[in-house]
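Next up is one chain by itself, shown in structure tokens, the form predicted alone.
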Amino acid sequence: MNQEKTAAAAKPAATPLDAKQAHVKATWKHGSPLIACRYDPKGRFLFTSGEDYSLQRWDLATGKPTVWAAHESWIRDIAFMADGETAISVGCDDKMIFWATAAEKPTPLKTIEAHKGWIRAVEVSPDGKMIATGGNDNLVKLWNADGSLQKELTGHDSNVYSIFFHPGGEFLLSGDLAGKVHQWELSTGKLVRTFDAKDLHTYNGGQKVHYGGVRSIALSPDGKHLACCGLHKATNPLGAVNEPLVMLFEWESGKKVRSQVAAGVKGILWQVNWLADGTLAAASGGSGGGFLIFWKTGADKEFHKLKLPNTARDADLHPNGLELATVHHDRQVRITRLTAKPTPDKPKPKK
């Protein structure tokens, strides 16, 4: 899954961030297990997808949902055009569908058979002029904002799991099942280099299963480090025995800096985000339950983890940089505030 699956650098927040004070401030429920989530760029709505093939638009001011039938299979990822007025969903039905973000009764603006096989990732370029998708046909496709195909990027030998536009506007990165992260030059479609994230891939010969993949890609606020997340130590893939992992690379040289682990956690890191203070925040879900896990760039082990009531399946950072939304198998949306809890007003003394 991805972010946006941009996982782009957060804007500095007026309220001080404090990951150790993170707390769930709101919980909303849908009728089926949830899969993906994304905030709209204006911070009005949270879009989520369910196993019932529907999309849900949650009004952040009230928590009230608008729900509609959207695809013919699971919706794997969601993105928004730069102005926030158009949402894009992609799914396991091979379709990319455009929606009016704030429509009272959303109906498809445009539907495109975008890939042959599951579409796992979608993202919009920072300038809003280009859309990128990746899927199980091992292709990355670039689309114009009107939905017309611009070019296909070939070079992956396995399913494409994640997409990320570099904020400078020159490059696109795509991560696959085998743990390869390709950097593409957007103007030419040329493959520039590959980051080696093979630790995020496992092949189990007994089960004959390839497992893992680069689930999310994020660039640090200062542009110096690239983070890729997923899982490792998959000793029993079909039994969901594996551990979450973030791999950190130096952007300039492409060299691996470190592997960041979460002590005692079993699961998959589905989404990684950089906070404005340089902290890495990732959502984990799997056999060990759900967590939000936090690292500092210079450390191998986490400095804090927040236990969530149920396994998390995706996450996204609010445009204000202060809240993380997670979606869960127990049908719940949870909004976690990354600041200290408000101090209750003290009762005024009686006169």
The other form holds:
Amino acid sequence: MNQEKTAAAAKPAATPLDAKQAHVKATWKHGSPLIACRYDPKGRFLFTSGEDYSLQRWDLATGKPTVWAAHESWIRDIAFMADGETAISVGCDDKMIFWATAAEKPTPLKTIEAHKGWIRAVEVSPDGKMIATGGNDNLVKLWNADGSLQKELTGHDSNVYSIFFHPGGEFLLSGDLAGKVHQWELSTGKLVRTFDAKDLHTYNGGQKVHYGGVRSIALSPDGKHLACCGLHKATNPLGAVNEPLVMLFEWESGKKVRSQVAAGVKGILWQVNWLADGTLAAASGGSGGGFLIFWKTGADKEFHKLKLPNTARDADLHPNGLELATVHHDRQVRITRLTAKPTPDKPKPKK
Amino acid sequence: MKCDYACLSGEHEIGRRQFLGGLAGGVGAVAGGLGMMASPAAAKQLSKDQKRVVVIYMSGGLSQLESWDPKPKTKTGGPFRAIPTSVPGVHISELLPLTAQHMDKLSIVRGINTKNGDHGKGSYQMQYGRDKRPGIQLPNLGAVCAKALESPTNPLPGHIRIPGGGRGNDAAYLGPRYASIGINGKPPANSARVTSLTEGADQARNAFRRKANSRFDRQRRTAQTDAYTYSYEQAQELMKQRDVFDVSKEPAADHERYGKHDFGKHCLMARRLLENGITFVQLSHSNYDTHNENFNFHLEQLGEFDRSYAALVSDLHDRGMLDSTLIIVMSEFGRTPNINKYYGRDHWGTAWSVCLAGGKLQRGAVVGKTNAGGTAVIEDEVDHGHLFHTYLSAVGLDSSDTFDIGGRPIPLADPRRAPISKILS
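Next block, the form predicted in complex with the partner chain, ref. the form predicted alone:
Below is the entire complex, every chain and molecule, led by the chain shown above.
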């Protein structure tokens, strides 16, 4: 959903953006714990997915949900074509499904067996001509807008967790469990370089498990910094003992600029977004509960964090750049406004 | 451990009728070396009849929902689908595609309720067949099998643990002879004669030891001296056959088929040990205690398990060993149907499964049933006591029998339980 991130970054906000004033403005409830969420680019709907295998479309004006069902397993990610009229969902059933975003009674427009194993990430290129998916077969696949396969990119040696189209239209980035972020040239499918984000990966010899991974990738509005998020300090992966981490790279040189941490927070960062003012915003969940955490590019430590009532599992930035949606284990969708609360009307003096 | 040997009989130590064959050579034979215990013809027959057991212990608690009892498309099912197996109508998790091809050789018990969610207690229940009680020491399944199924023609230790090191404290009143020996896919440490000692000097040294032992035994023989003597003779034989423990001697193609990771090597090692007449081998695969990211970790762990386990089952079947070998895949408990906020599953002993194969078990059988969400057993509920009886029955033992320990009959298995008759052929 990077087209939304960059769009949001480009739009001047009518109301002043102020992460320190962030507050939950709306809460909606689904019937099962939630997994993923994305706004449609036109800002009409929020799409979410749940452990009941369904996709939910929430009308942002009314908060009314419509439940869509077609996947045979959990939906891990959602994306939209550039015009916002086609939604794409991918899941643990190896399938990529195309939907008409605004349909009253939606049925799948097209279903593609896209990977062998879970599909963990889907993104649409900024020009809307290409779709990229990544999954447990360690492959990145490029698809034409009609769903025909264009290229397979091989080079990951662990599960692909995240995908990001560079807004310039030349490159695609993909992050994996082992903490490798590959930069691919879209025209040739060649691997250009690899960002070393191995701090986001842990192998625990006692438990014999690999853990972590690049959960999300985003480029700063000025194009100078690449943020990759996930977790570190995983002293007990099986027990959810770990801390959130953003690794910030300089895009030009590929060098790591800094590691951004959150004081006192235990958990994992599921999704990272850049706000229009250059603030980095990420949603965390885990043993420390749910948070929205905010950093400035020049600092290792967060300048603000908002405690959420339940562990967060995904987040997305509204196209207006002023609201973040998060989805939670407690079945709730929470919409957080990144501005000051509206001043309540003064009560009229009694006559 | 100290026995009254006034009658000069070994029977006090060795238990009852079904174990007599295991000591046909008797303790008296030990002084002359274990190789003298039986004739070649008898050895051949006993080898053919010998029963063996391999346990694969899924440390931490394997999720039954991601393995033997999937519940796709339910509130508790999680993201994995169920796949058909080689037995029509029987489905297991899609995480076990290679295992599914061998379902016609396997048996699943889906109705286990051990009423426990504690690692230590669960581990004890499943390996000892009873609840742990203060002050009571029992032999575990490996020690019981090592003694009950002991082959007099095979001098190698009967109870092996992989991975591990040293001698286990798991044989209780059966004595250290049946306690586990931990190995790591290589010949045991210090099992080669030191280069500074010539073969002749070594032989002379051992001859002198035997002579001294023999003289001592004539007047002061006890169970301790027997165990002492036996351990020396066992060590001698183990040194002669140390290659049995060297998994690198197996063909490269088999290493490839089993997987080059530790668990693959350990499964191949188990095959090698079983083929060389070792009675009981326990492997472990770690770790399934997935309170966090249960699905990612089961994906990772079972991907490794599936390949190696399927290769082991297939090989034992192809080599005609499955009728005489019981394969048990167990954990200390299962995992909760409820998916927690970390995408994890927690400890759950209320409704879970184990997978068995071989011996006298029905092939392709599924016994026991849980409800739609996997939250309760609704048919053929059993516990660790029933399972322990079933393991022994599956290798031809009468699980209601007793060990004779110092004149006291001690039940092999919990007398309040019985084998699961529906799963036995």
